[in-house]
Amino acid sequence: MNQQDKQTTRVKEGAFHLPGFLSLPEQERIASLCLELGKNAAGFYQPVLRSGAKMRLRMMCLGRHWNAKTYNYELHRSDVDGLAVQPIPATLAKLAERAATLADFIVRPDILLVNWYGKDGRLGLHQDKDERPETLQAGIPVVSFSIGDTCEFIFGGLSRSDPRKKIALHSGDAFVFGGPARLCFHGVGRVLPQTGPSGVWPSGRLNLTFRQF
């Protein structure tokens, strides 16, 4: 089965979730992809805010960093280590942009970053709104990949106090989010230990998510 035949879920006007997007092969290639990046000197990082709290996951950007302390993408890792950002593997970039013309979206991303969870990662309710203003008021899409451990997504709306739906998201889904629900607050409530594929990743849960600056 291919992607077109894949089934496509509307969550809400302009999110939808994509089932199975991703093969078992696929993500056995992008998991270990992102492993041999991950140990690059640019690689994998623990983010700490601008309160000095911990973020409950490692992060490695690609493209563009998102420094957590400013909230802005930039070049290199000023942060971190003053390190220049690795580029977005091609082969990535055109998966994301196949699952955006699933969801009749069109993106070219140039920042990716890849998320990884442990058992007790999370990830508070945010949006992610730190892109040019152009590309927000056009409702250019995030495409998300997950690979690995299933893990509990909570996708609000325009407000924080907006209604949420939880997903469940499982290794090889994509979820997609532009238009009017670009700005829609989401976050991961938890990790479900132990759910993923055996082999495809070492512990956890991966999460890539793209994004045109």
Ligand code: MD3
Contents of the next structure:
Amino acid sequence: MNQQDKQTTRVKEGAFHLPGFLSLPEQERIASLCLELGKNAAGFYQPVLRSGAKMRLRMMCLGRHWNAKTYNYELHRSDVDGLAVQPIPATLAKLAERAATLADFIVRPDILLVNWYGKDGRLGLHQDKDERPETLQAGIPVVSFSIGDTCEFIFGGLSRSDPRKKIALHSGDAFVFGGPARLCFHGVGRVLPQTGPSGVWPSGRLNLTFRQF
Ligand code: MD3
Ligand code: FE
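Alternative state: the form predicted in complex with this ligand, after the form predicted on its own:
Once more the chain from above appears, this time first in line as the rest of the complex follows.
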């Protein structure tokens, strides 16, 4: 079965779920690339928020670094170790552009946040609004790839108190959030241990979010 035969589910206006977008070989390739980059000096770290709370995940930013203290993007990791960020591999950016196209969006990703959730990994309800105002206003999408263990993805509306839905994100799934859904609240609930394809990711869940600054 090729990608043309797979479905693109519109979850709400501007929000698209592409189950099985990544083939198993693509997942393996992305996983090993992220593992390699993650071992470098400017690799994975555990972000500490301005509240002093540690985020319940390991993060690695490519292209630009998301500063967990200021919520700004920068070229050096000034809240971590001052190291320069590593570039986004062009092959990965191209894959994200292809996913966006299937949802009728155009994006040129220049930021890639790689999140590694362990078995107790979580990400509280939030909006992604630290990119340029022009990007947000134009509704240029965020593209996400999930690899490894399944998680419970939570997404709501434009207000924190809006009703939420839960969707299971499986290894190989892509999600595209743009247009009127670009500023929807979302988060990650439970990660379901040992649910990923064997031998692809060491443990837990890997998530890649491609963004345009
Ligand atoms: C909805 N990551 O890195 S990906 C994040 O699974 C983030 O690691 C989650 O939220 C994760 O900021 C969710 C799906 C996703 C990504 C971006 C969005 C959903 C989104 C942007 C706007 C609305
Ligand atoms: Fe987010």
